[in-house]
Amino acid sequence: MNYNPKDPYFQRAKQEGYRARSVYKLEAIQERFKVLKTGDRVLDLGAAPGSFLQYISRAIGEDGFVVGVDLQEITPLKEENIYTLVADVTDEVVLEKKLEEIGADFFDVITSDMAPATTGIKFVDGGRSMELNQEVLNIAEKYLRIGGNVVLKLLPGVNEGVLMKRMKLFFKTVRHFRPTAVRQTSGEFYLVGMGRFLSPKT
């Protein structure tokens, strides 16, 4: 974590002993939403430094499971329930792989906090936020399992009207939502999808 000590999210989370703040836009999505339940197998993308992993994991129990993917290495975690993978999430023939060798072959809930390196320009940041959530409704078309969930995280300039409109024909139901541990001076937001379709509505 290298933000300003000052920021009480920050505070709480070295607290508390999470490697990172924006683990309580989790835990506010969680609270509203309650899209993990004891014993869910979970696929987190875009995962690292580790502390979505971290509160997922202790929302999950032993029962269940978490899988963390990132294209850099995430230092390990004490917790047992927690698998960790380096791949590129756009390259779904190696992520297909590595989830095969650890014998994850569907998921209860994908939660992603991924977004792309910005440029400061709105609708080219946008843009880049709007193809890595597409990859993420794929993946989720391949791996979530029926009634299961999916969060995602978007950034200012993101058209969320065609990734709410492809979420509809997917999930029973779709909201926007703004955590507040988000920054003041950040535009990003999440969409959450709950309750997956055995097959998408027409």
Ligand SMILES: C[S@@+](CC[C@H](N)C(=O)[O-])C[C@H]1O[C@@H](n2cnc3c(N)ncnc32)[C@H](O)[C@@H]1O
The other form holds:
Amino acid sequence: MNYNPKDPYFQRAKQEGYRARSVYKLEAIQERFKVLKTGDRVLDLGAAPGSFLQYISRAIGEDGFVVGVDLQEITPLKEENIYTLVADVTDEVVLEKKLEEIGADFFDVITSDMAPATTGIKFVDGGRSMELNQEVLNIAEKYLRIGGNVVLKLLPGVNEGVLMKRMKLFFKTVRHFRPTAVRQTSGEFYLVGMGRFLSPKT
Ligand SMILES: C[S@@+](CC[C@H](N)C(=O)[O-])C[C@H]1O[C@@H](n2cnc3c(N)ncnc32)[C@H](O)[C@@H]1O
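Alternative state: the form predicted together with the named molecule, after the form predicted on its own:
Starting with the chain above, the whole complex follows.
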């Protein structure tokens, strides 16, 4: 984690032993929506360096487990309920094979903090973020249990309405949320879908 002494969230993450300040975005989502509970099986997409994994591990306890997936190798974490995989989530065949290898066939919660490599051009970055989020929803349709929850990160330039519309087809409640830990200069925000029901597709 790059330590920035002027940023209180960096300081707090360092003091509390978290690998990234992003953890406080998930913490705020959990405090507001209670998406995670003890014993949950969780899939965390775009998980490196691992602060969401650290937080989720504590929230679900030893009866649950969390699988973190990223393009990059995640430096091993000490918690026994954390598993990590290197995969590109847009390659559904590889992801499916790797999840099968560890015996993970459904999840109670799917979180995605994925961010594409950005160009600074809003419509390009937004388009890439859109593709990643559509992929997260494909994965959710396949692996999320009925009643389960999903958390998506959106970059500026994403067509939020399109994602919302799709989510409303298979979640009881869909909420837009911008945690206070999101940097003021960043236009990112999250969509939280709660209470999955059978979608017209399944
Ligand atoms: C903001 S970081 C995630 C931080 C993480 N939530 C944490 O708390 O430590 C975004 C991550 O998304 C990953 N990512 C972007 N595109 C991806 C893809 N197609 N498949 C898997 N991971 C991806 C990046 O490699 C990067 O590590």
